[in-house]
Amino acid sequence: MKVAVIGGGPVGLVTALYLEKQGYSVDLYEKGKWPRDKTCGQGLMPSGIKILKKLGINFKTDLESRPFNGISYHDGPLSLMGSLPKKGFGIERKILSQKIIDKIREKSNINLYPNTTITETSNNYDMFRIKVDGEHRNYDYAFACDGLNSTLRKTHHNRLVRKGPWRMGAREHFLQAPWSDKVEVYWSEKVEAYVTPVSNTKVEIAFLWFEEALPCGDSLRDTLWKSFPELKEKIHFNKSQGDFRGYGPFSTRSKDIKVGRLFFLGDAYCFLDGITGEGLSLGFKGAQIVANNFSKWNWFSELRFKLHYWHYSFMVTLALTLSHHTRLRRFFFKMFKKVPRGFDFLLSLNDL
């Protein structure tokens, strides 16, 4: 059985891997190149860690990434910390990238197209057909990997356009060294700031807000920073390494998992919000689920794969709306400082 993955992110990356462990010939089509870059927080929760470990993919804890232990929450003079049940990795998307796609490199039966244009997909009933370059090619299924706005979803009329307010995101890196084991969260009324170590001499810094709260222009990067005195005293910004970016808004999913013979995947499936800090981690789990089960594809699979999204769902709507109410997160800061194991009981739920 020959397969096609669209989209070389770590999830179409994983998703490949685990087809090709599963016996079939997979074609792994990228539009750029890679290591892949992307806007993101580049933290990595302890059960997407234990995916790339088995897959073989390993980190070196110094300039390649950094350990965490838990997440630290900081609104205003309240903060509340929490310790995750097995550690947790930073690592700049780039290198997570480089990583993986050297772990693809030594499988004979994963062929690699990147810098490639796919022109036309069709969803017959007996094979999925792709046109690359003036030629069409047959596959019995394909993966679409392609990301928060995805053009398979667009062309196969799966396209879900959520209930506003939408959120955005942005991040941008500094060459300073971490000053916490943990992952730290500051909130303001209408920003969320995210610190990731990503290395022993880099951190990451990332933004998440709703659309409607702040204008996305010229001055938006001193607008963000401006919403964090706190943090602000913490940076260098004579280290920034000057890539901030922008990204969003978080708009559109996916209404099908399964359209003919074209699976949805990651983000192209669905991408809700970064508040959480799950969904590579997510992304990984719902690869491995169809990987395994495509070609027999039934409810009780497809209900194993929802199960992780109703899940994801339930903790971003809790977070969002700790976002939304100053009063209710500060309630919400004080009644778990009194009880920390539950904190901590809160996190490991996040991540199972």
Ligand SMILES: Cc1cc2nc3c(=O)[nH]c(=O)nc-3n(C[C@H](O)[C@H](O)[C@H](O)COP(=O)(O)OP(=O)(O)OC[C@H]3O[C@@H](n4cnc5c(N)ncnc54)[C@H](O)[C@@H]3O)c2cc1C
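Please supply the corresponding structure for the form predicted together with this ligand (the preceding block corresponds to the form predicted on its own).
Partners and other molecules omitted; one chain follows.
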């Protein structure tokens, strides 16, 4: 059986590895070249680390990545700290991409097509057809892993506009030693800043905000930083990597997992928000379920896949409600401060 993966972000790469493990011959198309970069908080949850380890992908914890053992939240005078049952890792996207593509290059059954943008595809009764350089290629199944603004989602009429306020994101790296072994989250009025240690000498700051709360113009970076005076004190601005980059809005998702012979995975299926830090691990879990079951896809496989996304949706809704409502958030902080184990438990639920 011959299959195609469209999109070589982390989820596309992991999907290709799972398909290869099942014995399929895989063609992997990516519009850019590896390693890929992307705006992301760069925190990989313990369940994501476990999946990569099982696929033979490990990270050195010095210049390549940095473990974190919990999350600490800061909201004006209030703070709240929670521990994770296992360590997560901060990893720069380009390093993550390089590590997975190195593993893929060891596999003779995965053919890589970088610098190849796929736009023309058709879903036939007994095959999926892709047009590459004027030539038609036929596959038994295909997997759309082409990210948040998935082209395949549009062309296969699988696009759903999300209800509710839309969100935006941005990131910037600084060459300075991390000051905490936790991911730090700072809250301001409808904006959050996330500090993720990504190596022994580098931290990443990611921002997430409600689209209506901030104008996106030339002054966006300054406006975002102005919202976090406490965090600004800790940052060596002269050590900025100069890679401030925005992303969003996160306004659409897919209606269905499967359209004919095409499956939607990772952000191409659904990305609601980075607030829970689980886009990558969630995408990997979905890839595993689909790659192991696509040829005999049934209601049970669909239920297993959707359970992960319902859980994600619940956690994101809870976190966004707290982000939107300052008084409710502060009440929540005070309440969990009295029962720290309860907060640890809540954090462990986020990464089931």
